[in-house]
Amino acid sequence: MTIPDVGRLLEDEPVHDQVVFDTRLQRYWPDLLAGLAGIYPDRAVEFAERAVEIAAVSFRHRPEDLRLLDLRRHADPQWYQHPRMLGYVAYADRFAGDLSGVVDKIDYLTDLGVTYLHLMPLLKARPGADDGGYAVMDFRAVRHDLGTVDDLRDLATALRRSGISLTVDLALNHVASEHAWARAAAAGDHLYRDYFFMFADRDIPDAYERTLPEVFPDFAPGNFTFDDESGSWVWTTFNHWQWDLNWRNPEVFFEFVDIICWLANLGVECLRLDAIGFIVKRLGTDCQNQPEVHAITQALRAVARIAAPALIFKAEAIVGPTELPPYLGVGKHAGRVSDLAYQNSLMVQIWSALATKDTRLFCAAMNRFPVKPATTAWGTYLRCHDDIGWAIDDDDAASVGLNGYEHRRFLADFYAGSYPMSDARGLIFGENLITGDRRISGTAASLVGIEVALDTGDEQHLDLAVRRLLLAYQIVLGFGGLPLLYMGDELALRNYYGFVDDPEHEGDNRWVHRPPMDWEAAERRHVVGTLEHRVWRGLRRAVSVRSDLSSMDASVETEVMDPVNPAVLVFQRHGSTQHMVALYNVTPEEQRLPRWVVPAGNWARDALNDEVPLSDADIVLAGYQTRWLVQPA
């Protein structure tokens, strides 16, 4: 197959730049062609050539400092796997007011050890309700309250100079009904009508609805909305003002190729591909996780690697264990789709283990995951901007003697604080009266009991809750991958009930865990004896220790060992130069493990606690204690 002529594409560029581009093209042309063949089989070559032309134009305009970053990333292509990586997730306005304000807070991030910053949706969204910013009306503009495109470029540059990579959200499944594409479609432009799913009557929508779930059944039931202007039923999975895009139309693909290259040239180093699992529709299915999703992602990634190889992809795929690995690539797509994907099951299982004081379900569920491609990494986290959906698999639950439905109900009750003896303070979100599904909103600190302990003035209770929070994050840090710290958790920020006073947020209680940053609390992190000092110091200690452990590289798989004592999690990680055994007591009581649980060898130290090597006696863990035992490989 003839590869496009780089000399023609980059005729006026220096010869050495033509060679660089041609080298990338030679490497990624097969990936691009194969990806496009998976969604547009009859015109894959033609479309690949057009995509390369877009990449060439982008390459011409790529700033010199970003071209140098590309070269450095060629030398270290798995930079995002390093143990020193620590992600921080925040809303720019809640964190620092606007993008310029974030620049002023970079020292705070570097002090914490952050090397990767995910700012929640910052592209121009529709006015009014906007699904937290995911209803984008202009991909090439920044929210007016956050600044300008130049501010975004300046922020990316400042972060990069401080060793922090910027992540930005890119919603792939839909646009706001106010987006120019949607407005043209509503006005009758046939070119743009094909960007969406628009039907004259309910026949086809009803056929799809028979197998489609509802994402927000309480406030956005159904998956189609009648648009008065066009006289059409429009596919709207999430909200009536979010119009689903038709990715079987190649023009949609090319639009996003150009947008991705443009964002990369601003200095964005990672794109979080929002709602990626929904982008391909197929009658008779739930229209999620269809195989063409991965073909499209492979093609997009190949173009990005040609135009701007410093850019990586993170898949926002909140799906079941068997459906998650394909987002990092399996089979013919192995290592060719997203570089990162969220390990959402880890979050759910941590909260489950803390509620039950039992790790058996955790072990059963996490051991179902196949080995991921060695070049990819999980994004691991305890909390995120979204609610917690209790994704407990019925078969996993049954394997440890639990009823899946009843356990999900227990977790919802426990973290809503309605279960006897629960000290959690979460809010029920998205209750489905038909299925019984209930999700939970709330900050990590309020869910572990810190809010209740402060309200009651119980110092002993507060001590246990802080230890519980630190243990949970130590599990995240010790699992491998790229750990993500949600804004405010490093200071134990509690639920923000003031969201009900904001007309734009009062109907969505997920804003309870999206508090404004408390910079007075942040200053208290330096004051010995304060809650903020204790939590900050505990997290910072674990982050610092982790950064020096080669066994924490994300290319190393975590082995979740079968529970000997159900109260204690045991992880093993066998790196090329270092082995590690991590122990986590998920209860407030002292726990013991027989010495043979840790394999024989020269376990030189407990890296986290600087304790002496193991003896032949039982291993003892205090309540909510973590131990990271390491030895040379």
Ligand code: GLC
Given for the second form:
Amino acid sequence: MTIPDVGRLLEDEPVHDQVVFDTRLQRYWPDLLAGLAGIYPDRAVEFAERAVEIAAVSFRHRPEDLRLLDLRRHADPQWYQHPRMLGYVAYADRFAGDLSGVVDKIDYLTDLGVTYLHLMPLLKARPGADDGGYAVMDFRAVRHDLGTVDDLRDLATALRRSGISLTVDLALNHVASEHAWARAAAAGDHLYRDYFFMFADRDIPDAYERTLPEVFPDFAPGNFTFDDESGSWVWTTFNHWQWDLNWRNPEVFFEFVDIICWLANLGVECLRLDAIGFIVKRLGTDCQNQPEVHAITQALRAVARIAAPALIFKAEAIVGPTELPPYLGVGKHAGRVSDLAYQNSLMVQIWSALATKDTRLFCAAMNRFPVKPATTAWGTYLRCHDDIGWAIDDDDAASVGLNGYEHRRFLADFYAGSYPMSDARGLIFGENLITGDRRISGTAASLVGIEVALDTGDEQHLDLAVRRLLLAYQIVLGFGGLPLLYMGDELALRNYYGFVDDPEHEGDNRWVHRPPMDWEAAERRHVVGTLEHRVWRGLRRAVSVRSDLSSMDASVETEVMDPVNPAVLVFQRHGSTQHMVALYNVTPEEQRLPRWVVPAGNWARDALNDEVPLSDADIVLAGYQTRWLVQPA
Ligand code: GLC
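Condition change, the form predicted on its own to the form predicted together with the named molecule:
Let's see the whole complex now, leading with the same chain.
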């Protein structure tokens, strides 16, 4: 099939621009076509042409400074893998009031070393409860209280000038029931009814329900909602006012191609593909992680690379170790889908290792991951705005002599603070009485014991809890990937129990770990001896040390070594110019490792500590200590 004629698509545009567009088209046309063939096999060529037309229009309107950014990204396509990358994740309103308030806080971010800012949903959501903004009513408008589209463009520009890439959420699986598409569908417009899943009776919904899990079993049970206006059952995986979109309808695909190009032209550099795993349904399955999800992502990415190559994708698929790798691409999709994906297993395993003071399950689980495509990166994190689901694989647990179900139960008890001796202060989220599943809400500081230590005024305990928090973040920073720091963790912000006073939040305890930024606490980061100073300084140091270590580049795979002393994690990273062995003691006690655990070599430097690195004797680590040993390759 011949590739569309750029002379026709970009008639009247300067020849140079036509050449630029054509170069990308030649490169990404095969990806686009193959992606579309995976979901719309009979009409892939026709749809690819239509998508390229949208890309061409968007390219014409792409502002000059973003075209320059495209050029820079062409010169350095792996920019998001560099060790200097540090993500920060925040709600614009909670962090700084509104979008222009965020501009005023850029210095705070650069002070911390931030190069990537994920602002939680900021597009216009439905009035009232909106799932933290994930019930979008208009993709082309900004939430009223946060500002305007111009403010968003200005913020993206200001961030870019400070070396910070802006990430925003794109909810692909659903829209608010108030969205114009849903309104038209409810009113009986056939074109729009096909954007959704609407059924006259319960027959088909019941057939699907047989194998569908429940995402919010306590406050939004079931996956279908009866809509009075249309007299039909509508697919609503999440809340009953979030209507799932039907991606088998190509019109939905084209709507999103257009939205993606539009957001890119505002200066958004990364799209977090919210709940991407849910977008394709298949009877008899859990309707998650279906193969077509990856075909669609590949097609969307190909169009984005043609129209605005500075834009990258981050997959939000909070799934187990078997389902996760395809989001960075395996087989024919390798390196052709999302550039980033959340490393959910790493997050869960860090919490599990801290609770058990044992790394064996961590090692078994992380070693199961296949090597990811070298062009992609994990988004590594300790906390995010969601609850923690205990995604412990039964087979992984069995391989180290644990029972998966019992271990998940233990973790829920431990982090809810109900296990003997636990100093965590989490809240149970999403309890499922049928499966026994219980997830956890809570800030990192409250989960590592800082809240309890402050309440009891026990200085020694506080010291231990701070070290635990820093260790956890050092693992996140040291794993390789794009580390994502969750707002407030740099100041050890504790649980925010005030969420119950807001009628729109009281039923969803994830708001306990979505606190308003405490700017007074932020000021204390400069005051020696304060909690904030200790945490900030520890994190800041690890971030800045990391940014100079070439072995931390996300293209380098982390090798998780077999546990010699189960209390200590050992990672090796072999970069082309630097080798690194990282040691993490997940216990409060001093630990020893035989010298041979670190391969022979000239380990002249412990990059994190001012300590003499190694002698021939055992390697000693203080409680919760991290060591980053490096040597030239
Ligand atoms: C994602 C978000 C979560 C939201 C859900 C539905 O998982 O992270 O907060 O509730 O999608 O949009």
